[in-house]
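Taking the form predicted on its own, here's one chain by itself in structure tokens.
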Amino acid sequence: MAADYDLIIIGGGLAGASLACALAGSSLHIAVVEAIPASSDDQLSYDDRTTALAYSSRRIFEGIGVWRQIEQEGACPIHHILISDRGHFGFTRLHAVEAGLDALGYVATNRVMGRALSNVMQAANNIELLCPATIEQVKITADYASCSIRQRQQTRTISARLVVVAEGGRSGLREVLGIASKRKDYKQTAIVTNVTPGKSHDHVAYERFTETGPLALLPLQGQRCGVVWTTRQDHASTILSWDDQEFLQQLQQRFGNRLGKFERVGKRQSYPLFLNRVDEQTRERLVLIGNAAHAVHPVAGQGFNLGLRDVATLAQVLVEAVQHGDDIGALSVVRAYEEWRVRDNRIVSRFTDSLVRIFSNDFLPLVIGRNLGLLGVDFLPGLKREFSRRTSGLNGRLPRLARGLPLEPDHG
């Protein structure tokens, strides 16, 4: 029995849509199953929250044909990053020119990225978007995977050689499939919003460590700044209850006056923070990517970029499997993907978790040590360049798209 599709992607948010776009125009027949239309206010992947994009993520977006629209509609480059420890002497300054890059990263809204990805998916002849639709069951056999989907009040079954789960961190399909995960609750909440400062941000991103968690201000188009304010879970409801004036005053007190007086604040949202990693990222005919496979603390802005490198790597593995005449759902193929990604996933998880633990501890020798460490990065050019490239997603074994190369080599 022939499968209905080569590939079924469960989840049409940023990660799932990026994978579909990476494979647009390939020989693979792809179905993307998404529960919430992109135009809906309930589509969390496509809301007005901002995301910090590493330089490697820009390359990936260029390779899949969405970067030009994202840039035109409002991607703000980060030319400098200032890292500081509130109330202490340590700081580090990172500069794009010292790292040999046009920018250390970019900041864009999820809605802008979602719109660009949707346009590419809709224009691709080999992609079929099933939306709104929900997955009720997944069965794996030796020859294909079948998915029972509910769409327009009806249930039907579709099949493919490979199913990719890209539902995000709240994926219920992991439980349905019996995939366990290891979760560490940071007992912190991220408050996300944007503000208008009195002074120009000059394309500087700020990461300020405080006693309740990191506070990030990210440059946006229109001289606004995206805010990611990490606080204790038991204090989050208080911050959300403040009126705009109180919020701005409290933010000012925590951040300081480098950007002048904060004048306006946008809508506030919140989400809990935890470290999570699944025990099985792959099975025969099954792959988990992005937040469905791993979630990290937002410190240093690594989470989405880690998932986008999942996308670029999996797309390359699948294209190469097709070129070699291999079954894209075979265990050897999906394990090749997992083995490629394990090092990057482990390094980023440990890096972000270590930052949270080190900078949330008031033990005096550790405080002195971490501030000396910040100064060391600032004053040692080799260490600074290495740190810049790490946070820009340019270290380690990178897939072709992350290196600025086309997904398929030109053999002409």
Ligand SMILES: Cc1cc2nc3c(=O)[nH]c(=O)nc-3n(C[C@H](O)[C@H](O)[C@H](O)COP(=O)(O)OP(=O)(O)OC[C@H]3O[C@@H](n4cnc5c(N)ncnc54)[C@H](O)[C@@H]3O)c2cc1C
Contents of the next structure:
Amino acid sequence: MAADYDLIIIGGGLAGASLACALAGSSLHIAVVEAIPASSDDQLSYDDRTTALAYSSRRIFEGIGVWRQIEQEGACPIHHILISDRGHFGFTRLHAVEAGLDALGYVATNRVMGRALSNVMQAANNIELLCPATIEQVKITADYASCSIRQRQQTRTISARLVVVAEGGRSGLREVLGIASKRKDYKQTAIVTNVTPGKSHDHVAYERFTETGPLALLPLQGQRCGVVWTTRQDHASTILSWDDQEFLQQLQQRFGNRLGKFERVGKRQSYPLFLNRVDEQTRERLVLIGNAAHAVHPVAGQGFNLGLRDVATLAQVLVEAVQHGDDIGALSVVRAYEEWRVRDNRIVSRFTDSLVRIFSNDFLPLVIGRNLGLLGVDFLPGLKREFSRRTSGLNGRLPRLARGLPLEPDHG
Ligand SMILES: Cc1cc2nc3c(=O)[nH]c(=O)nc-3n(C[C@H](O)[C@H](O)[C@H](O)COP(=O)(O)OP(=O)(O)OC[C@H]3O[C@@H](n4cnc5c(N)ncnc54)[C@H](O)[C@@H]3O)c2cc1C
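What about the form predicted in complex with the ligand, after the form predicted on its own?
Below, the chain from earlier opens the complete complex, with every other chain and molecule after it.
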């Protein structure tokens, strides 16, 4: 029996939608199943949260045809990053020019990215968007994977040669499929909002480590800044209960006066933080990508960038399998993908986890060590360049899209 689709992507959030866009116009017949309409306030993947995009992510977005719209609707370049340890001597400054890049990264809202991705998906003839609809079960057989889909109060079955689970960090199918994962609750909450500072941000992104967690201020279009204020879980409700004035005063006290007086603040939202990594990222006819495969602390703004490198790699592996006449769901194909991604995923989750552990510790030798580490990066040009390129997603074995090349060489 022929499968209904070549590929079913479960979850049309940022990772799932990006994969669909990367394969738009290919010979693959794709279904994207998404539980929540993009226009809904409950669609967290497309909310007002700001995301720092690494330079490699800009290249991937260019390659899949969404960057122009994201840039036009508001992506603010980051020219400098200033990392400091509140109340201590250590700091590091990273500059795009020193890394040989136009920008170290960009800041865009999830809403802007979501809109651009939706437009490309809707315009593609080979993509069917099934939304709102939920996949409740996945069964793998030798020839295809079948999914039971709940749509308009009815349940039916759809099948494909390959199923990609892009369900996000709260993925329920992992459990249904018996895929174990390692989870660590940071017992921290990120409070996310926008503020208008008195002085221009001059395209500087600030990462300030404080005793209760990191505080990031990211440059946005229109001279606003995105705030990611990480705090202990038990303190989050207090921060959320402050009125605007109190919030601005407390933020000012924590951040200092580099950006002048904070004048206005937008809506505040909170996100519990945890680390998660699945033990198996692939099985025959099954791949997990994005937060469904690995959720990391937002400390260095790496989570979606990592997911986007999953997307660029998987799209390339699938397109090459098609060119060679291989079955895209075959174990050899999905394992080639997993082997390629394992190193980057491991490095980034260890890196972010170490940052959280090292910077939330008051043990004096560790405080001195981390501050010397920050100064070391600042004063050693080779180390600094390496650090900048790593945070820009430009290290290691990169897929074609992340190198600024088209997915398929012939179409270049
Ligand atoms: C406070 C905070 C700040 C962050 N900042 C950054 C940053 O600066 N840079 C960065 O790179 N990353 C950042 N991240 C991480 C980034 O937001 C995530 O990595 C990214 O949103 C994950 O996308 P995803 O598509 O994998 O998952 P999600 O966004 O969770 O999307 C999953 C989608 O699947 C759908 N779905 C789930 N189950 C089903 C089902 N059974 N059937 C159908 N549909 C289903 C959901 O409705 C949802 O739309 C941050 C995260 C947080 C919490």
